[in-house]
Amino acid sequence: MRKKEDLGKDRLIWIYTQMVRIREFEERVKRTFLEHPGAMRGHTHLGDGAEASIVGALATRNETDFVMPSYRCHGYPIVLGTPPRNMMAELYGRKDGLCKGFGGSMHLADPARYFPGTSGIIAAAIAHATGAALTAQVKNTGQVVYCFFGDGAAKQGGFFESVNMAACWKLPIVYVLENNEYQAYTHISLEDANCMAGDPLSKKAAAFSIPGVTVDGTDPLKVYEVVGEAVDRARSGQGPSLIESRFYRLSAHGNAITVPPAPTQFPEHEAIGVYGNKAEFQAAKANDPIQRFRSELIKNGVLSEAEASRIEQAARSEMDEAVQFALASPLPSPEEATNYVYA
């Protein structure tokens, strides 16, 4: 069973590092819709208050398991490796970008670090990634799939499907549901509104014979513990686990739907104005993942508030210069628009 306190004193600040680094991504979109209006178009699903689930989880990963989440998708391939200067040119649908400028934000794609791609259908990630995992069980990779969505998808008829699916086959998959407290602009708790049966979702697993557990997704090392005894019960033959994880989104649905009027607002939430409770967003950013953590590591001694601050300005210089790799990069040609259709 893993156990946090294995963890090292390098380990653990790789996950701060993780941590930072998909903030800092996340918080740079957020802002080119203010500095470079224009310059991104269509919907941009963020991710930011997901940090410590999405580290956390990967954190128990080997190197050659695959990873599929869902559209709002820009963390994960962050922490595997990928270079923030491509995805970020993807974002900007330029030829630098990870699709060539063609998948945008919901169309993530590395099939070179076991990140096959992403899908923009509500719960079409969870099927695919179930059929990722039949392949690594029908050819004996010894591969684990890490399957990542949101608590709306879990309502879906791909979700039912799949994980019937993989539980009657014990596929070595495990899924992660991500309940970040919003359907798009609906709150969970408007059951009416969202059609949202089950408290905790992760009850749901019974119906399969499967464990089922919800987890603190603001605590990294908790992730790290339930998500490393579902990876290891996965790879040893025994079958899928559902694990919920809990946390606040801190940013809209989409990021293009709505804008701050004015740059001196800016980290400001847009939610806000969409789903009209700032005291709800302001208990969230007190119960900041990032800043929890931070303050942990510095207690215990794994990093001083120098080194903290050096990990965070590196993440800062590192999205800038994505930044403006990405504004550099061509637009792809009118001539190439049918390149990548096949039917």
Given for the second form:
Amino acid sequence: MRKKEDLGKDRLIWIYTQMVRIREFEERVKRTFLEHPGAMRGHTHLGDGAEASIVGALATRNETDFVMPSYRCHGYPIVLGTPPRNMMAELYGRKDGLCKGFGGSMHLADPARYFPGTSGIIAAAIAHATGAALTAQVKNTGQVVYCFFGDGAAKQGGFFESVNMAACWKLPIVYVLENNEYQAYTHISLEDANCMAGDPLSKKAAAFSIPGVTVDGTDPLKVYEVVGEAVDRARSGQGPSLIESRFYRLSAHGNAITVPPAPTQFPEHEAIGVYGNKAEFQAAKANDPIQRFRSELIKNGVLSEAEASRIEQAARSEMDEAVQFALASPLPSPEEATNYVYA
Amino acid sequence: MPREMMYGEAMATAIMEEMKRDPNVIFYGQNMAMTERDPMLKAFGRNRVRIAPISETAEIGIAIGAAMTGLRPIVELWMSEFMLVAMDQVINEAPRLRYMSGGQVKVPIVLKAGYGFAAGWAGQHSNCIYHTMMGIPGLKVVLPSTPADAKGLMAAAIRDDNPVVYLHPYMLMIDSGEVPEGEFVVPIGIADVKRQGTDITIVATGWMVKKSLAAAEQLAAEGISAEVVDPRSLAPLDVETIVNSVKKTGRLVLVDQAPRHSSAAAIIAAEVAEHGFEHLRAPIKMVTALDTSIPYSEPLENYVLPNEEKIVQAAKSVLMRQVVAA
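And the form predicted in complex with its partner chain, for comparison with the form predicted on its own?
And the full complex, kicking off with our chain again.
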């Protein structure tokens, strides 16, 4: 059993630092739509609000464990050490992008850092992550796969098929269902049978006779303990677990879908923009996981106010530099488009 | 030394040999290797030979993820139509991931499925659906028509670093032919001239190769020399070998078990129209399935599908016509 009390000061500061870096990256992406209109094309999805869940989960990770999220994928590689400048350049469609401008926001990949790639089709990557766990089992590498997906994906057939196979084969994988309350634009109370019955979404685990736990995804240390137990279970050959991590997506599903040359930017969150529920959104904002963890660390003497500010300033500078790097990077040559079709 | 074996045995032999050669090759699917008597299971154990539930999306998606991380999975899908319930994984995942990652990952999977089971399987188990895959960049599609090609193309598919859809015509499963023993790889993307001829080119795939060769025999008895070309691989498509044959004969019949507008024949006709028009001495003719679903009852099924007689008639009609220069 992993206990949050076992986390040393350096590790706690590391968790806070990664949370802040993710938030700063997402803030810069969001501001790009105003500061550099047209620089980012297509559809971009942000993970603000998910930071505690992402970092708390990945704090349990061994260095060679695979991480496979959905298309809302910016936060994870930041924690794995992928340079944000290459991620930002990818979002800007530049030559120095992580995927050389071939993927964009929804398709980041950094296999050298055990981040094999992402799919823009909801739930498709749950099967891919399960396949990575099959590799770990067949080759007996001791690796565990961290599979992240949203509450919307938990209604796809691919989810049910994949978790069943992982359970049959006792694959070393942890399924982290990130319940951010909205599947794209629709509130979960309108489309999830467990939610409509007043049950947690982790109840889905019972269908596969595997452990299912719901955790407060706004508290990185609670996530650390719950995911840690599932990871240990997976690594010791006991098979998959389903963790429902509950938090609130703090931005809209994605930037507004517009047809060029009409400009796009992030609209108001669906709670306000679709459902007119300002109170719900304000309550979530007031419960911002980053502010809460900051206060907790300062209260417990892990961080001083000045140290916290230094971390935040460093993250701001890092992401400023990432934007400057992206803007300075050349666009790819058009004829490069025929590369990488076949290996 | 070649050995006489059935088509089905040739495929199994290739899988067995490749699994011996490369420990990263794994094999799974529904209703296979269910008892300890299974020869694959005996040879390689449960770690590499597995039983899957009826879950094509997960079976194929898991193969993709395993391939991205170092394995070479072969998925036994039995019937090509079963891929339809998992088309996102086949078309919008497997061939896209390498490209979207800027060449960072590869997806070496083999999706093995039978097709075109014209034996009373009716509307949903007799179809030819390769048209949906042959135009997807990043995906390779092979259709072996002989036991030797079945072995050699399976070996090539397993060794290929890309997703390969390996489609075998069910109607050829118990046909026998000479198959080279030991290592034998037929490169993907190279057509094969199955019969040399000078008067007319017949391009056919899968089961239709057998029908076309029989038709060529009939034509030969009437003094007509037909060349039969089997592309063997629809993606990549060896347009050059087909155009070279048309250069020689000046006439082209395309035979395809699929309905007209979802046939490989339509694509090949377009390629020849663009790259070989000046060599054509008569209009191209396509012999395809009629535009219906496949019916159950035998006379209905026979009526819908191409056969030797239709091929012979098509060849003769092309030979009687001549392009008149304007």
